[in-house]
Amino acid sequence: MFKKSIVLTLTAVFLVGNVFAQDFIQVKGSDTLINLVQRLAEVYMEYHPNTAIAVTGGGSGVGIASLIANRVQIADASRPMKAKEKTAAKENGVVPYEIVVGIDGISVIVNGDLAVNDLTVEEIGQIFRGNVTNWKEVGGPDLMISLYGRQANSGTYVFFQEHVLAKKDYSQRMKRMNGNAQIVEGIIADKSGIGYVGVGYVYDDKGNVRDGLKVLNVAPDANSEPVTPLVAENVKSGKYPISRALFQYINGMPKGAVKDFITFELGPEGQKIVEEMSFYPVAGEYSENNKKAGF
């Protein structure tokens, strides 16, 4: 599996070659999903030159807010919509339909030279809450821990806070980065750093874990075996304890170009791209979830 480096985020870029497009789809939201959905859009537009798709980021919260305000056709989100967001949507006449386009194992990463390989979910939570501040407290070297995380509008920030920090506050010492790529670069340059990113961001273009980076094995508790998110079955089965669905939200039952694009994403070629971008294809209960939205 490999992740292509795609950094095109401006609407104008996606309109090149589609100047006379009859259909226009605007997608906005999750930084975790942006590279994946940009790649899906590129391939889809090769088959459908009369459709232009603009994919931009900003965070899951920004994407969902844009859908609620009827400014986009698709909101990318690396977390489920909140109850208050669904209420706001209903008040604005928007009926959110939920689709799962892939599965992610949030990867806890450290510098490649750090002598730590395994942690429990509780230990990771203690580190990011600021209760553990030195690597020697979890079996590592006598070195102060540097924290790298996301900003509050990120779905990954919210998911990690709820499922790893037990809904408690992050440490004030955590560096809040704009995206997954910034966290990866920060960790590679910082021998005491620890961060969390979508699994698709740990690989280089050859499908190897990036030089200078280590992906930790994570155990659900002290009595369980640590497992890696780099093995697909660990994530899809839920054995890896920080697994999640990657969502898209639309307004109402899909139709026209929006339905056609999502059908492509969930079809064999789209799901192959999901794997090529180092995420995992939709399976099990998530497939059943998609049927409720008409897929």
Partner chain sequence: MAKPDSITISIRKQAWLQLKEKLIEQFFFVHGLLAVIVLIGIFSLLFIEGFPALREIGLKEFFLSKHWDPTSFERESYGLLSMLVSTLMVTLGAMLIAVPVGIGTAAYIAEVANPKVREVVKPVIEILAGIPSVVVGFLGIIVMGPLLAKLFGTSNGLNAVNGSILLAVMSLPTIVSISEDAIISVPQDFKNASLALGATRWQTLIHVTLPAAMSGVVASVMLGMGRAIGETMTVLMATGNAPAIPGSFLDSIRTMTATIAIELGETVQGSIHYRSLFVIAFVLFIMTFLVNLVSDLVLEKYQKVNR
Second form
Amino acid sequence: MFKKSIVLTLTAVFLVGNVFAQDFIQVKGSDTLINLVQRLAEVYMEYHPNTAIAVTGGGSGVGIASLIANRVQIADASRPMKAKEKTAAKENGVVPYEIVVGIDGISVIVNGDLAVNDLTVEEIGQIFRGNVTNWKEVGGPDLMISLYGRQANSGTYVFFQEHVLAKKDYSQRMKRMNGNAQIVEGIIADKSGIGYVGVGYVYDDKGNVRDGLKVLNVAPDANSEPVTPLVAENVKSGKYPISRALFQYINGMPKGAVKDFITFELGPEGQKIVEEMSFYPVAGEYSENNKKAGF
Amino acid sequence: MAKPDSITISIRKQAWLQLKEKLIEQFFFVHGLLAVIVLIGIFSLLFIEGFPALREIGLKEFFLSKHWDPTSFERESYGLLSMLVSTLMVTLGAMLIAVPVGIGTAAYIAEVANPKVREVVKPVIEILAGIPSVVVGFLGIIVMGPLLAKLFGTSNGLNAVNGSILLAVMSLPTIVSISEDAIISVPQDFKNASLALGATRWQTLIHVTLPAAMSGVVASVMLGMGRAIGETMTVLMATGNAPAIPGSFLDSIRTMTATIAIELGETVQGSIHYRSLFVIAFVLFIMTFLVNLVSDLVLEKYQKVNR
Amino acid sequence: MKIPWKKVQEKIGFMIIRLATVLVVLILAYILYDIFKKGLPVINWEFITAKPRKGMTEGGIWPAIVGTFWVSIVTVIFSVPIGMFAAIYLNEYANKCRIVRIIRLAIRNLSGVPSIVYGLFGFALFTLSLNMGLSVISSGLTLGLLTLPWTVTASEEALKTVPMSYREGALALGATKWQTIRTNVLPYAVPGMLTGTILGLARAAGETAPILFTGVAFFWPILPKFPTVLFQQFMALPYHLFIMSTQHHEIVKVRPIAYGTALVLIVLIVAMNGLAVWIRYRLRKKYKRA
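Follow the form predicted alone with the form predicted together with the partner chain, if you could.
All chains and molecules follow, beginning with the one already shown.
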């Protein structure tokens, strides 16, 4: 009798858990997206009190790994899935659908007092690979460069490595910070620092670039004009060389609450929040891309 | 007829009681054994999960390579050395600060301070032991970092010194409370003999009391060290996490614990990267196990001497 | 008048170790001062009872408090009975044989295992192998293992404070061992065990590394009723402080929230520690009289 009642209670507990779980969306992944998605979720939940959305960070790799393991409904990623991850997903019977929720210009930042304004992608790559170690080698003062980057679980880390370091290894002297905001704080305090963060992180709450911070103009190569990521047009048109899409991955064609939430993200109100968080709205080929997932 | 019956009943009852007693003892024994099971469980799980990676990477590369870059596009590398050096370095730094301060404090409250001061300092130590490591790490970022940057004229304060100071704070309570216990339990006769020979209280402390309490003090240092080696959040937050082999205490470092905390979430279960983190945990486990074992042996010897 | 060198030496020596003590006290004083000074202005009713708002730059930390509460409950429910039973065996039944020495050695070593290793173990065992997923249960059990050595040790201390004569009296009257323990030992030891429980709870509430992979979330404002809450992810005070100081979008803007969170966490833990110390103090007094 006693045993039976325990079994019954446990079954009831699990059933109740499952009933609740239907209204749940678990989002996990990129720290670049986390604040954006958290805000989107917050606003969405005001309209839909029956849907509960939980957001967790940890990095793009964490999110994608969780999607592959079928532990979350949506994975945030600030980089596309790697081939390796796609294979792993396939092996687990997970079919990832890709959605772009916004566009991000990765800004290269230095201390406000540093007398360097422009760098080429090549120069930035050399600096982060540890081949250029003094600012005077790139036209700055005689000062040892101190490097700030993210940890390997970050999509920004991987994206930057692919597109700026030409897939070469980062210098082992680069400080691996826990988050974008910590890089910004580090650079503001460090006269010789250089770092990379999503463009959303360089503004204060009034929309100006933070005091003591300088966003470098970046030239695709030595023959081109350096371009600032602070002008939306530059990033959207691809003139600014280090920009990327912000992805979300879903297992299978999105439906139900997940679909509803993504529709909200890509709708006018969602995209307005994207802009408020200092990213850029989805346009052009990325919109086409989203249509493939039914949006 | 009635008499033998009641005897059998009482014998049966006796037997039942004995069985019950036995069962109850077994019940408690199993729970006692659980500690051993958990310890063996942790050991074997780390070993089983980690071993395949070690075979793939090779012992030589794992322990001797300075390069740790499991997500590299060029060449995935799994070298423990710089993390190991970082962990040892920050632990050493912490001990350089915490050992003199800790033993000094222990000696003061055990031998010099009047009871009122003791009443104040003892709870202070207990509260300090209770401060969560994230809070210490938080202050490391906000208070200690900028302070060190200014003090040493470096560009930032997220380095091994910062980590050492924070870890010293974290391990002080352990060192103070265990050392104090050891010092206080030195028999009064020892001290009286010394004082009677004309030694000052200071000379007695240095030449008689401390040496007599030495094994307890050593054990406290070992335990404090174990704490520093295994501490995660403070070093993760305040040391900058640069994976290069540190050249000096002013360099950013990344310890073994921080590496696990940073990288576990991103790994795919069963991959070499995932497994290699279990190897790091295994090495950590062995290190703290040895440290604890040594302190245990030292303490045991000391208890034998005192009895 | 000439002061003998050894007197001077003593003065200097005592001065140095006094300074060491002052330093230790100052460290704690500074930590508390800094956290209180910058945390107190943030604390109000809303901060304690509201969910985070506006991208976690406003509002409160209620979900983190609730999360920490539930995880600690699971921790205690798991580790306290086991700790008590183990302590009863070690103190009441065991004789000085080899297996007991091994058990004691295991307990001391468990208390030295780094918290991140517990985290890894909990992740592999509870989250993955036992399929508990990322949940309060996974985290609570992981923390339960971590606090186990503390609850055993504290429970044993409590049992040791019960005078031997209590046991002898009962045994002399023909009571069995278990009857003796039940009637003459446990009633007196339970308050002391409570102390250990509270200390374990305080420790569990402040840990971050073990919950990192076993269930804690960046943003999880959903607060379902018991028991559903146990099978879900959660927010927790120490982790909230961690993200607020390292990963949030605007770490400078949310610094007051970080300080407020640190203050709530510290007050919680110090209060629990204080309670434990108070109970212990009362008990000592009681036994002195007895």
